[in-house]
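Just one chain is shown here, as structure tokens, and it is the form predicted alone.
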Amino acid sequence: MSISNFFNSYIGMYIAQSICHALIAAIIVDRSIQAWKINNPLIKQRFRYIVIISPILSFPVYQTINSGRGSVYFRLEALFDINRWLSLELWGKFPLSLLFIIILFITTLISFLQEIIPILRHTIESKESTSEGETPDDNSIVSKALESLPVEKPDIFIIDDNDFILFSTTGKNTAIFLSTGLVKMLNIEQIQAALAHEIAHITRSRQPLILMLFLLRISMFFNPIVLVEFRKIVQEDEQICDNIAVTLTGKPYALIETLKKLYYTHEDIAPVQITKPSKIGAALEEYSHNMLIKNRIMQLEQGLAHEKDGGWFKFIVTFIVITIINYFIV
């Protein structure tokens, strides 16, 4: 089957449309938060919830309403046809198909490399440490924060490492891992913050829509806008349960101090300074993760962001508009 017949079967239209379709979906939802100035991050987050299930959807929603949808006629009128433009050659020679392929190849190594196999790793790395975890004692500090805390309270395991360590498991057996490093740099109130956020981690994961999200997200593992828009809902998911770790504690610069300390790699997040190209990747990789630590803890000194409502009637608005024009995206 040559590459231009693929992209004109069933499969190959539902690929390249749903990649379509998620690109229009980020934009318009990008667009809708800054100028309704949404920044309540459960309510954003909400909103990218459109961009990882809408492609999943649209594509035999809109075959099942009009089966023509694919037609010549149908494409003539449409807003923009995805074919005409696969069909073209860069320079008379590089089909702009074979373009695409390769990056759906790209970010399908990406999707597996970077999140599959990594949540496996973490899954059997955290059978194995909770053998090689013991539990802290009443009197220990970390028993005394966690007992002020208005939660259930998860198993709590302490792995004897001098590396800062900290992350919970989730499913049947849930708990939380420190390492006695972590335990030594953290005064009582920054280990407290420190828990209620793995605990609000715990929370959420225990949420049907969270795990089905997840599902969803895998079976886009070929999109690129997916993978863009997953990254930001885990982002955002970061600050939700930072917002929920000071509702729980009700110590905010607890929390501020306890990202520094953990996270930050320098005092100061300066530019990034390139001497040897080996060095680009992981580079610009530290300097994008401090950032993000920067935008949390900016997040927090601000306060938690209060909505005057849930923003639906806003949520609803954007999802049709992205509908309707997705019909005409083929």
Contents of the next structure:
Amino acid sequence: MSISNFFNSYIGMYIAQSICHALIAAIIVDRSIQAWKINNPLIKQRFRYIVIISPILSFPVYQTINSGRGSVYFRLEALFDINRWLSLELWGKFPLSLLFIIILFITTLISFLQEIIPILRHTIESKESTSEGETPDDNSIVSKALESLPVEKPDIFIIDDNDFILFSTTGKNTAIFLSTGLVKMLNIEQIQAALAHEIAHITRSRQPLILMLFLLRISMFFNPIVLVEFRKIVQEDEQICDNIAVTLTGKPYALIETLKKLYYTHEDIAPVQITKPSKIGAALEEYSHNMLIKNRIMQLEQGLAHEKDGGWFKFIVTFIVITIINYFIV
Amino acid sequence: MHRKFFSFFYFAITVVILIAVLKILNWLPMAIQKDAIRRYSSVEEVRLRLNIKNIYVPSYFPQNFTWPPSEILAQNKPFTAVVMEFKHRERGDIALIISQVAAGANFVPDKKIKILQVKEKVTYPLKGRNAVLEVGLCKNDEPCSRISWDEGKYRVTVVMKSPPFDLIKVADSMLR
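Can you return the structure of this protein in the form predicted in complex with its partner chain rather than the form predicted alone?
What follows is the entire complex, opening with the chain shown before.
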């Protein structure tokens, strides 16, 4: 089967259109968030779910409504026909469809190496985890910090390490791991803020919607737009957990200080200032990481965003606009 | 209230701009690649613009169909395809479609004449070619028939809203 034939087949049309539909959804969702100045990460996340979920269903649903949607005549009148671009040949030799397939391949590779395999490994390790580290004694600063949190207490383990380590395991055996270096560095309020943030992660990981969303995201492993959007959702998840932590502790500045101490220790150097190419990659990563932490700190400083109406009307308007436009994108 | 209106207006403007950009992006490949699929006004124009030497046109044409074709679509990239539609003289609906598509290409001309129920499917000898003749019913139990065969590097298909007698005459007249 030639490449152009592949993109005329059902599966080929599904792949090409799901990427186009995700792109349109991502653009409209971003504009919608900006137009209505939506700051609450929980509402923002709800909007971004459209970008993850709609491309999975859009093509089969549209085809069921109108089976002639794939026909030549529909394509001629469509708002945008991806096959026109895919049948283009650069310098009369190199088909753009080949470039498209290369993009699909790279996205698939990134999805597996950076998301699917690490998450599966984390899940397996969480199940098999033999509690590495020691439980803190009742008089320790960690136990005192945990004591005043008004939630179900997870298992806490202290790892003997001077580096700053803080992470939680989800699944059946939920636990929070802290290093001795981290405990020495933070005061009681900051430890409490850090623990509250991790507890928020554990609580959210139990929600079936989050698990379902991840499974849906996996089904779009080839889609570069979904890959980017899912990362935005993960970043917003951090902000949501920050908000939950602030609600639990009532001390936003303790969490701000914790974030600054743990993650925001380096000088803010823009990657363009670095001349050695080998260091640019690392600098870019550090720069974007710092930007994310900066955003989280900024959001905490602004205080919790309370949208009066939960944004449902705006959500429905956005969803309808996306659905109508994508119908005419083949 | 004023802020709400401005937000909606801003969102609406964004959507309008997006639609305009999509329209331009859709037109661009047609401008770059002249032999992408598009409408043509005559068979001669297709021959001239796309340099397709053999376009199979019937010399016999039943009186109840209108000539010239009501619609002609053709392309040379990614593969050659020519589709001609003819309307019924009295009813005005599409009643005959002739398509010639590069052999092996996955190309669905259109579903404007869709045989919903195939009653008979036989191999029919058409001037030395092994054609496949299908006879059945379209929408509203209207008799429909289709014949297709390989002609050089093309697959030719003729589908008609009528019993097979006229269809075979049309197909036969396309070959020498």
